[in-house]
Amino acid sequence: MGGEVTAPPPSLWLDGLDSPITPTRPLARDIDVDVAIVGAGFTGLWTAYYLRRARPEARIAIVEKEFAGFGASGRNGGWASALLPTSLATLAREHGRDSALAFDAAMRASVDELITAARDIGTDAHIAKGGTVVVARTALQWERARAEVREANEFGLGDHLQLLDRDAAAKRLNATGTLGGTFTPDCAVIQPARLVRALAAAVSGLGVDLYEGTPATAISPHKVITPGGEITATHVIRATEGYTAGLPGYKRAVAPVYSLMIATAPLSDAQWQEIGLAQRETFSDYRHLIVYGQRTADGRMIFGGRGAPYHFGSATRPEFDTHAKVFTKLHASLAEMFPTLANVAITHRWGGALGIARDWHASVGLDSHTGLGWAGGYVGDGVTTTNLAGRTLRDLILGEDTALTRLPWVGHQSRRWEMEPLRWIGANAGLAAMSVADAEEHLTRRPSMIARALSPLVGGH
């Protein structure tokens, strides 16, 4: 039945919101639109922003099973980032340096855009753009995080990559056994919920209808089904990523895998000193499961990683969002890394489902014979991609080629996972290799052969 929504872990960013979260209504009768939009996570919002602003006629409908912002939209790791999961390297190799280079300079002029569109939708989001220093703190780290300055200097990139040497690494970030790191200033911090909620408040007032408790149950061209009523409409745009697997036929299209994350109390400002993050930076170290933080407007920190598993079916469920082995990792990780933080309260731990696509390369589209767009397989990365991809769509919608729709990832069609079981295999022997090789790091001194072996399945190039 369509109108029941089911609440979320408590995220710190959704309990951080203004007012409670009251749902629209649900779609209760056949309706006919130009555009009709599945999921209202941050694609979906920002195509309908970016398409009803150039085509104030445009009808356009959104429907969404929880309401806006339910999934990896509100529940992220509050990075606004420039970063893609596929590595300069490999698009200059598939698409010509040059579209590789237009990427990463589309990505970077988004994080601003997206700036500019918070503050012009009138909201708080507690943005501060500090960037992203990431840390090593082994040997070998630190070779990952000359090699990729290096990268980025041979791209003529070094602008963007700054290598830090241990004063200055420790100096925005002071985690023990800090040998270095990198910084780009390309990066933001933003309370997700706030923004997300704000954008679907912002494109209902634009018009669009928005109804929240409407799940579809089946797309095809031109048509959307939901438990309330059929929508048909010459375009129908999936932007579902980490449920994508819900919906009949696309139960291979895009993996979804959970990532967990847990908030501190305040801290003092005696502790901030000794940790650093006066810019409020993003961060994150070189060990290969990855890690993520930032600080919060209030003075949290913000701490998440990897590590929960892949679920058989790429099934996505409530209980999958906590898992109490993987929160107690994150907590040893964090007081590892910050020794003042080891006993810390912890307020809030929550995860959600982001989404892979099996190269690991994230697309946007629209199939023009059969209205079928859609965007996602961001693979956590997704705050600034999703803006991005909103702009595109709706240069794809309207039919105008432009710098946007002539990106390498326009078009991309990933190659399906596997069937299961070997899906579900395949999936958790990646992500357990990257804990393993970790370890096997530290007790050999030398670059992990499980990482190399295994890196085509969790994305490495």
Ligand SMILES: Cc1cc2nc3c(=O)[nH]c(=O)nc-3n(C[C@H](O)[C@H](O)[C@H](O)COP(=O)(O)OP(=O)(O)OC[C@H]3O[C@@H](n4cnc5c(N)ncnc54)[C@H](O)[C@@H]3O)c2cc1C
Given for the second form:
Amino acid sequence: MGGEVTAPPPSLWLDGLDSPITPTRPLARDIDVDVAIVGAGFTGLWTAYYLRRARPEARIAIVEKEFAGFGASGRNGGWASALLPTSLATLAREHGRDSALAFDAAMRASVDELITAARDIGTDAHIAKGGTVVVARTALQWERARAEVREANEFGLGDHLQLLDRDAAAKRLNATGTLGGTFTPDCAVIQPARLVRALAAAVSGLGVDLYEGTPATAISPHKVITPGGEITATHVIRATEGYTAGLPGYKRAVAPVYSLMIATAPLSDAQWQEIGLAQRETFSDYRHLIVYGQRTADGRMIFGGRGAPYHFGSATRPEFDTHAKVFTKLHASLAEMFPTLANVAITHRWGGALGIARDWHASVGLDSHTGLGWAGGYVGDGVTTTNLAGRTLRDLILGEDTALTRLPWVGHQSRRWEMEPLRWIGANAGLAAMSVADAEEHLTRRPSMIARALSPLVGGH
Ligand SMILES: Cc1cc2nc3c(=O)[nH]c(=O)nc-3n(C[C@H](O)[C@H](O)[C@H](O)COP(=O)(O)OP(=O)(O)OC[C@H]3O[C@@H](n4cnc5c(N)ncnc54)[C@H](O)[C@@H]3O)c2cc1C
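Form predicted on its own done, so how does the form predicted together with the ligand look?
Then the entire complex follows, led off by the chain already shown.
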């Protein structure tokens, strides 16, 4: 009958909640609502939040297999960035320059909207808008940084991406071998689990019915089936992101790829003096296999990256959240960037699944004939994008034509992933290739052929 939930993963964030997680009661009868939402991560919760505020009379039910914030929303790197998985140049090619720029501006505005909404909810999610610094640590990485700034300038977005010389970059982030870098002000750090749990409480307080421990076993137009009861609804919203393949009929819609993270014990003031991040900037470098970090409010370094394998059949299981070799590599990368962290204690190791569409294009939409809606495919950039998705789904459900419903990701349909075993071979070859590409550049000092050949498969960032 549902109701039993998986234990929280060992994420620093879930560990940092003020109170333990006590799941709500699962759905145990048939109900009839206006909007049924499947999945209580940021996508599902922001949708309910904005919709209910716009229409306090709307009857909304959310079913969540585990507990609100169990998925990527409670475990991510805490970058509330304006990044999209698709580059501006690609968006402009596919949808036109004005549409691409409108999308970019909406993402930047969404960072501020997220901060305002967090304040309205009344949570202390340890938010600081310190921007993002990305350092270049080889000549080829420096070339990539300059190319990125050139592209931003071509789009008239020079104010949003500044090129930093060696001193300016090292002042923000003193990583070994820094030659320069870039800085954007459009990013805030957050403690994501505090935000997602507070959002769930706020949504319940607004009168939305949240049923945790309630897996949807099937969704179809106007229907959600769960072990304890069926929901009949005008609109059914799929907000399951990296777990979407678990729903019948959606096996090839979104591929789950794992990203893993480590957290250090709180560092000393002297260590932070050496490293930087005085404004709590989020940070990365220009290597191919993405790494990302932040300085937490309590002075820890958290650091994450991809590289864990994709699992056959788009499977997601709690044991995939950890991978000893990847954790060791992450710590080695961190120590290579910041030698002062070579012997620091690692207190938390965790990971989670993020969702990737076949064309690496995030999307949001609502089919007016079937009443089925969705949002997802954010790759690793969903913290802010889910907020934009929630407000867009509100407008779509209300049937309103707004600036948000005209953005180029609305109604975008990605083609399906290949059948297995091709999906497994392709995804893992792509992930392995990015590591090899970094090693290849290190050896040859020329831009990686492998990265260029495979970038359409594994995405630009
Ligand atoms: C380790 C990691 C680091 C990341 N770092 C960042 C970052 O720094 N910045 C950034 O922007 N993005 C980051 N991301 C991505 C970001 O966290 C996600 O894009 C975002 O949280 C997606 O939110 P969501 O609500 O769509 O999905 P989720 O938060 O995954 O929520 C989906 C929910 O659906 C539930 N569910 C699944 N199947 C069912 C079912 N059948 N019935 C009912 N419920 C179901 C799940 O239990 C889950 O709670 C990261 C992701 C990971 C894994």
